[in-house]
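This document opens with one chain alone, in structure tokens, the form predicted alone.
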Amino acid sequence: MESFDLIIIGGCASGLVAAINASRLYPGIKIAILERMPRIGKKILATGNGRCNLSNLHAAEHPYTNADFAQYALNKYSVKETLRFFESLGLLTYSDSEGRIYPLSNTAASVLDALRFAVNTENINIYCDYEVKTVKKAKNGFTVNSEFFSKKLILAAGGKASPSQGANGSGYLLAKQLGHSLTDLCPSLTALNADQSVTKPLKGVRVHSAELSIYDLGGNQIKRKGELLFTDYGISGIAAMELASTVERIKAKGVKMDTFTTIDFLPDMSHESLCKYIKNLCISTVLRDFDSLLTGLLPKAVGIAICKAVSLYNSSKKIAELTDFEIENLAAVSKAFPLRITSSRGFDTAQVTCGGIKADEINKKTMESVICPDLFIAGEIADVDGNCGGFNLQWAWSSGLLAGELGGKL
């Protein structure tokens, strides 16, 4: 059985910086990376549409589940710290107006590169298409596989996630196997199944800016901004992803959709103020027709959609004619359009997991168990997760390297 000081169950982000991190910190540690994917890090390369969006400069606030857990390790490991963390393995960066953080190559490749290349050690032994199918607590220390021997271990397996790029929840197994418990886990970050009579017409369309709302189970609305984006099965873009762990626990619960989802096409503009450019368009532009009365604030298609929903489309009325009533409903079903949500994309397309090993259950200026001395927990896998934009990934090197630095230290 070969004998190590460390080892790191996956291979991804959080897994990566841990044992870069050990390594730097402890240069004659002796760690092992056990890797269940024929190579490291492939879930990176999908992150960002191939670009890394690898943190935001405004995580230290950003929501975050458990954001109280959270906090130390993204203090600890902030978001200065980790970038200075990438500017030591020949990383640069730089951030859009969001606060996204993307690689200055604008390539996911070069992200993985230089964790890669940083791995790339004496002190580090790396174990692609290796699946840990058993890990038992042993005296000082850990028997994985009854194969390996370690004195101590970092749980970064990941979630359920995007399979195709790794993640199949046999962490979550393991941890159990070593005491732990999980919250309810559903796919977050996807897009949503909706009612395709509404979505196929405007398959295609994007919508800028609008807010998409949600009532959950505690009668709480949720609301969430972004990019839209309609296809032939549903919604996509920011503003519908950030919503598919609350559609899928409502739908856990048996409850329909049907009341639950409305569409802000307009979130910046007030009722007032769209009332008032609806009746000033229909008295200076009294030739125009219910095709195109929106055009200058909507695509097209979704004006119509909007004209069919309140039964002007194909009307015999001239705009010119238009009551107040009507304008009013024009407006307000502009800002609250009806969509049946029934699902969302699932975890096939799911960019991470909501729910994970119970926070309770880890020190979190450790990462260390509370349950089992000497096993740590990074990344996915324990019940933190947050919204799009490089939120999740700072997530992932901010509790990698507190593991790496607490789980390295023999």
Ligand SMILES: Cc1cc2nc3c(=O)[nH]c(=O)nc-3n(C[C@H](O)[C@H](O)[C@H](O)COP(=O)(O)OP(=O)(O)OC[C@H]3O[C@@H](n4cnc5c(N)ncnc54)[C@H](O)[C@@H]3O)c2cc1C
Given for the second form:
Amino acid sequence: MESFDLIIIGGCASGLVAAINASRLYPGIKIAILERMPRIGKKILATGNGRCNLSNLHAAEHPYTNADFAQYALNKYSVKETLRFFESLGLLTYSDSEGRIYPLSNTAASVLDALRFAVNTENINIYCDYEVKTVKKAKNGFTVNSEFFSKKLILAAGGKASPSQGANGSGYLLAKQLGHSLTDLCPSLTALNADQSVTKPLKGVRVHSAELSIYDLGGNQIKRKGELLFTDYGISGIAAMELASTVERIKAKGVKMDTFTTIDFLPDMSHESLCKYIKNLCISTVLRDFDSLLTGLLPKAVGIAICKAVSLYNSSKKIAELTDFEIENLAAVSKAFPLRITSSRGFDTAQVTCGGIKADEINKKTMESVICPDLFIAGEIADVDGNCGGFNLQWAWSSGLLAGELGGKL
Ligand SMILES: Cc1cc2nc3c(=O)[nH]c(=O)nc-3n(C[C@H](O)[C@H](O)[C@H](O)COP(=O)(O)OP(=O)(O)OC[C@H]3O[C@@H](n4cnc5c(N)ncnc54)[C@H](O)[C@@H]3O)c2cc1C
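Other form of same protein, the form predicted together with this ligand, not the form predicted alone:
Once more the chain from above appears, this time first in line as the rest of the complex follows.
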């Protein structure tokens, strides 16, 4: 049985930085990365639509699930520290107006290259196409698939979102084998299936900034603002994707009632200003009809959908004849367009898993398990997740670097 000082299960975001940090801090130790995919870091290539939104300047204040737990790692290996780490690997970055951080090259391959070259050192052994099926606590360490022994173990096997990218949920079974328990799991950051009679005619239409809201099971209104994209099956874009876990939780409770989201197509305009705008338009431009009434504000197809929703489209009315009540109604529906949501698109297309190894089973200052000594946990497999914008990778880097620092210490 081959022996290592540290075995890392999972060779993607959190696992790779854990290996690099451990190897740099403790140059003499023997490390192995075990990865079920043919190559390490596959998911990184898919992130940020191939650009890898690797972090966010506002990560420290982000409302992660279990933010209190995550805070220690996020402070110790802060955004600044993480960027310094990547710079030491030769990767430079830039941030956009919303604080999202990307590689200067704008390609995710640069991030993976930086990590790949850094793990290519003498003391890190990489086994690809190698799926871990069993882990057992042994005297002074662990046995892995009854083939390897390691003094310390880092579980960095991810969640079960987008299994085609590698993480398929098998890490949860390994955590259970070592005595851990899990919260409920649900897909997060994925598109939503919705009433197709509404969305199909709008297929391909993008609204630059819309605000979607939905009521969760506790009756709280959850709002998300960002780009909205209509598809034949429903809606996508950041605003829709960030509601997926709320939709999933409602459905998981077996709630039979239809779930509705309301879409504010003009979140930066008040109801009053919108009424005034429509009123002025009706007086000043007699040539406009309901097809073009809202084209100064929104894509034409969206304007038509709003007019249809208030039964004005195809009516014999001229816009100059709109009553104050009808104008009020148009404005109200533009700011609260109802759309029935049937479900999220599920784990297959989700970007992250909501839920995981319970936070109170992990020491937040070391990422060491409080159930199983010498086992460390990193990344998405823990019950921490954030919204779109680089927050999930930042958690993977921060927790991975911390797990590497403590897990590599013999
Ligand atoms: C399409 C897509 C786009 C995304 N874009 C962004 C983005 O732009 N910004 C952002 O912040 N986040 C993004 N995310 C989320 C982010 O990629 C993840 O949160 C992050 O990769 C989690 O890192 P991790 O190391 O914990 O897990 P993963 O990156 O999932 O890595 C886990 C690794 O463990 C391996 N593994 C699993 N089980 C086993 C086993 N039993 N044996 C051996 N190996 C195993 C897997 O193959 C995988 O390589 C995106 C996710 C997806 C799917």
